[in-house]
Structure formats: C-alpha cells, structure tokens
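Heads up, the chain below is alone and in the form predicted on its own; it's given as structure tokens.
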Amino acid sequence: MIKLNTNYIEKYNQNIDNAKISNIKEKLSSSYPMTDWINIDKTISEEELNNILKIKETILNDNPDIFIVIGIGGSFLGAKAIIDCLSPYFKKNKPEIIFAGTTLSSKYLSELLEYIKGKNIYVNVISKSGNTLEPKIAFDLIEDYLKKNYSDYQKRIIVTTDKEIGSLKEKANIEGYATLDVPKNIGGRFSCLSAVGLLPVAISGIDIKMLLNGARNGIEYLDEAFTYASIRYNIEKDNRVVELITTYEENQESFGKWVSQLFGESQGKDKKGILPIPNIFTSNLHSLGQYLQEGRKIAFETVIKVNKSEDIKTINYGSSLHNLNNMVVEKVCIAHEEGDTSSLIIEIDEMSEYTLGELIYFFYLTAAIGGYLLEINPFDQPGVERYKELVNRELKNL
C-alpha cells in the first residue's frame, strides 16, 4: 500500500485541467516512445525472466565470493537501491555484491583489483553501447584480470547490452559471453525492473518475481502519482526549487539517490524542474534539518515513511524504537511546516519486495507525469549527452 499524507501541503494540491490529464494519460500508453516500462510484461518478458533465473542458479551453484556489477547511472542505481533496501545491515550472504564503473576513481579500482585476488568472481557489465567511459574503463581492467587468472573466464562474464548492435555486443559475440538485453524502448533510469537491474537483484537473494508483482500493482496508484506530480508542479511555481528526498533508514540512502536521478534527469531541462537531493534523517537533522527550519525558503521535502519494520524495545522511553522513529518523522514535519518548509509523507506498509516494486512504479509514474506537466520530454537527457561529447572529443587528443 502507498498512501500520500498531504496534510502539510494542501495549498499546493491544485487541480490540473482535465483535458491536460487526459492528454498525459494518453502519452502514458505503451505505444509512445520510451514507455515500455508502463507494461511490466514489456519491461521483462517471461522468457527473459526465466533466463535471468537460470543464469542466477548457474552462478550460485559455483558458490561465488563476489559478484561485480559494472555500470553507471541507470545501469546500476536502481539495482543498488533495491539490494540496499531489502538486505540486512550486518549479515552478509554470499556472494558479496560490489559495484564498479560508477566513477573514475583510480583508488577505488586499484583497491578493487587487489581485493578480488584469489576469490571466486563473476561479473555483470551493463551498458547499452559499451562505450560509456566509466564502465568501459572498469570492464577493460576487470576483464583483463579475469583473462589472466581464470581459464574459464568466459563463463564468469554476463553482458547486458543492446540486443543487436554496439561494441559490447560485438565483444560478447566474439568471446562467447552470456548476454541479456537492454530494452530498446526504456531509458536507463526507468530500467531497474528489466534485465538491466534484475540479474544483480536476483543474485543478491531477493525475490524478483514478487518485486515485479508489486510493480504490476503500481498502476493502481496512478491517481496518487498525479497528485504528487501536481504538488511538485505547483510548489515549483512558488519558487520551492529544491526537494529533499528524505528517508529515516540508512539502507534507503541509495533509493533516495535513485529517485534523485529519476527526477533530475527526467525533469531538469529547459531551465525547469526541481533539484532533488537525497537526504537521511535523523542523521542530517542538525545540518540540513536546521536549514529547512530556518534557512532560505527554497526547499520542501518528500519523506518516505515505513509503517512496520523489524523492531526493538527501548530501555527508557516507553516505546519501541521503530515507533519512536516514526513519531520523530511526524514531529519533524510539523516543526518544518512551522518554519514554512512543507513536507509530504509517502507511507508504505513495510519494506518488502512487493511494496518496493509498487513504490518504484509509483515514482516512475510521477517522473513521467511531472515531465509532461512541465511540457518537456521526460525520457531524453541532452545535458548528459553534452558532457559526454566534450569528454570524447578530448579523449581523441590523448
């Protein structure tokens, strides 16, 4: 269940013209470009799902120590968000999931290559073209390590890339690597419920069928998504141009980063859109919380509240710790509202595969609807392409 608590910002929940809503709903049909994510059966077919589960079983039967996921942006953030949200803090099951190709840090990659020595390793490299700089550098180095240290290196590499073209597809064909397909009609930031995200999630032990079942039910929250998108649309008109995506659980930080990419890349165009920032409370209450309370009135917050969780009794406070945490959620929102910073609470029953699938789909809908309300294309990213052009031009001079 997803519930919007709009008590704090009713003044921004203004109705959108019915004709505009009808037009947006038409654009959300899966016949439009880059909208196959709307239909989960187009996002991932039964055949693809079974192939992912088969690859998972083959890998896990070899009892690997480490599974390395190589990708950047939408090629890793969604999978990492799901894994972090649904994994325990301290009990780490094998294999250890490690992400690479997310930065150009030489320190990280050199230490990673040292760390994996002597371990049983499998790799999933994810890139539509194979030419994106960060994952290409990481994959070149890790593939070279595998070739030098494993006679069976081919079986240890799974490539998720374009079905037909691209340098990574060509390499996979030459080397005989197993492949999964990056969907053609889904952008990277909308792809975590496709083969792009599902293999790493499955390897981590998460039930991907239940995750997908939750996403299928996410369309039930279309009205709530329109409400949330219209609130963001109207609050931006009030010059509240910064949104803190706030969670009260450390293992949900990656989810906040994924939402920030989804909103930022989908709506930050034509000098429009809200700047989304992932935020963890109560950790940041003495920093960002202070700013929200008494700083410039340029921000608002969206709070993800989990109603039920594994719990523990406190010693001196007459409440379980999770109930205490959620009491703080409510009181912080009241305090911020008194300081003229609006808060919107998105409540879910619990953090499970099913509810997380619903929540992911809900944010998909909101990102797309919000882009259409701004009269921009929520599925392109010309600003990202521009920095790549400049980097690639310089690389030719090296």
The other form holds:
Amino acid sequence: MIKLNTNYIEKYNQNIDNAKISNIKEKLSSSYPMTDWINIDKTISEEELNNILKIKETILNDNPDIFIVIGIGGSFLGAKAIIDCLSPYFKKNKPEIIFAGTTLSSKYLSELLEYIKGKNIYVNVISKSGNTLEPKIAFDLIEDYLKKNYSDYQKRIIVTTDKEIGSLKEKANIEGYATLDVPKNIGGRFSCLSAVGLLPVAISGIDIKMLLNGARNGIEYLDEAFTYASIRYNIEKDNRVVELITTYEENQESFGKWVSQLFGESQGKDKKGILPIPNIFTSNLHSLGQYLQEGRKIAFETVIKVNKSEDIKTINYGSSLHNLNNMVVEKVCIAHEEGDTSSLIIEIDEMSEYTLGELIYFFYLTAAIGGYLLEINPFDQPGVERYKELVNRELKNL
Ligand code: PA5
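Structure of the form predicted in complex with ligand PA5 (previous: the form predicted on its own):
Below is the whole assembly, all chains and molecules, this chain first.
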C-alpha cells in the first residue's frame, strides 16, 4: 500500500490538464519504444523466472562463500537497493554478495582479488551493451583469476546481457557460460525486475515472486504517480531544482541512490529536470538540515516513510523507537515547511518484498510520466556518452 501525504507540499499540488494526462496515459499503455517494463510479464516471462530460480538452486547447492555481481548504473543499482532494503544489518546470510565494476578503483579491485582467494565464488556479470568499461575491467580481472584457479570456472560465471549482440554475449558463447537475457525494450534503469536484478536478489534469499507480485500491483498507484510527477513538474518551475530522496533508515540509502539514477538519468535533459540526491535522516539533519532550514531555497524533499518496522522500546521516552522515528519525520516536515522547504511523504506500511515491488513500479511510473511532462525522452541517456567517447579515444592510444 502506497499513500502520498502532500500536506507539506500542498501549494505545488496543482492538477495537470486532462488532455496532457490522457496523452501520457496513451503513451504508457501502447507499445512505445523502451516501455516493456510497464508489463511485468514482458519484463520477465514465467520461463525466464523458472530458469533464474533453477540457476539460484544450483549455485546455492554448492554452498558458495561469495557471489560477485559485476555491473554499473542500471545494471546493479536496483539489485543493490532491493538487497539492502530487505537484508538485516548485521546477521549476514551466506553467500556474501559483493558488487564490483561500479567504479575504476584499483584499490577496491586489488583488495577484492585478495579477499576472494581460496573461497568458493560465483560471478554474475551484467551489462546490456556488453561494452561498458568499468564492468569490463572488473570482469576481465575476476574471470582471469577464476580461469587460473578453478578448473570448473565456466560453471561459476553467469552472464546477463543482450540476447544477441555485444562482446559479452560473444564471450559467453565461446566459453559456454550460462546466460540470462536483458530485455531489448527495457533500458538499464528500468530493468531491476528483469533478469538484471532478479538473479542477485534471489541469491541473497529474497522472495522474487513476491517482489514481482508487488510490482504487478504497482499500476494501482498510477494516480498517485501522476500526483507526484505533477508536484515535481510544478516545483521545478518555481526553481526548486534539488530533490532530496530522503529515508530515515540507513539500509534504504541505496534505494535513494537507485531513485536518484532513475530520475536523474531519465529527466536531466535539454537543460531541464530536478537534481535528485539520496539523503539519510536523522543523520543528515545534523549536517544538511541547517541548509534546508535556512539556506537558499533551491530544494524540496521526498520522504519515504515506513509505518511499521521491527521495533524496540526506548529506555527513557514514552514511545517505541520506530514510532519516535516516525514522529520525527512529521516534525522535521513541519520545521522545514516553516523554513520554506516543502516535503512530500511517500508512506508504505512496511518494508517487504511486496511493498518494495510496488514502490519500484511506482517510481518507474513517476520517472516516465515526469519525462513526458517535461517533453523529453525519459528512456535515453545521450549525456552519458560524451565522457565515454573521450575515454574510448584515449584508450586507443594506450
Ligand atoms: O540506465 C542505463 O541505461 C544506464 O545506467 C546503464 O545501465 C549503464 O550505463 C550500464 O550499461 P550496460 O548495462 O550496457 O553496461
């Protein structure tokens, strides 16, 4: 269940005209390019889902120590967000899930290669294009390590990439690695409910069928997505160009990062769009809080509030800790509203596979609707290409 509380952002909650809404609904319901994520059955078929569950069983039966997920941007952020949100802080399950290929840190990769020595490891390399530099470098190194140290290295590598093209697909064919397909008509940041996210998530012990059931129900929140997208559209016109994607739970920070990528990469085009920043309260109340209360008026907050959670009693206060945390959510919204920084609260009952599936779908809808309102294409990312061109040119000279 997703509920929008717009009390603290009321002045921006003005309706978009009906003709525009029908036009966007039309775009969402027909087969527009890159919109297969709307239909969960197109995102992941029954057959693919069963295949993922079979691969998961085979891997877990071998009792691995570490499962390395290699990918960048839309190829890992969603899986990491889901795993972090639904995993305990301290009682870590086996296998340990480690992400790689998300930067070009030589320190990280050399320490990782040291850390995995002698351990039972499996690798899922994920890249739709198969050509992205960061995961390519990480995979080359880890594959090389596997080849040198395991006679059965082939069975330890699962490649998630385009069904037909790309160097990763070619390599998988030559080496005989198991492959999973990235859906053609879904871009990276809209793909975490496909094979891209589902294998790592399943390996971590999360019920992926329940996650998908939640996502299937996400369409119920189309009106709420329109409301959220129109608020973002109206507030940007008022020069509120920074959105803090705020949660009050540390392990939801990567969800904030996922939302930031989804909104930022989908809408930051033609000199338009809001800059989304992941934010954790109450920690950042003791840093960014000052700016939000009294600094320049460029920001607003989108707060994800979880109504119920595992709870403990406080010692000296007449409230359980989670209720106290949620009381603080409300008071911070009031304080910031007094300081002319508005907040929108997205409430969910609890953090579970089902509600997270709903929430992911709701943010997909909002990103697409917001892009259409801005009259830009929410499904491309031409601006990411420029740095790649410069780097690739230089790589040829190395
Ligand atoms: O959302 C996107 O499309 C991007 O963030 C991509 O996921 C990212 O650039 C990685 O691309 P690829 O999966 O081709 O390696």
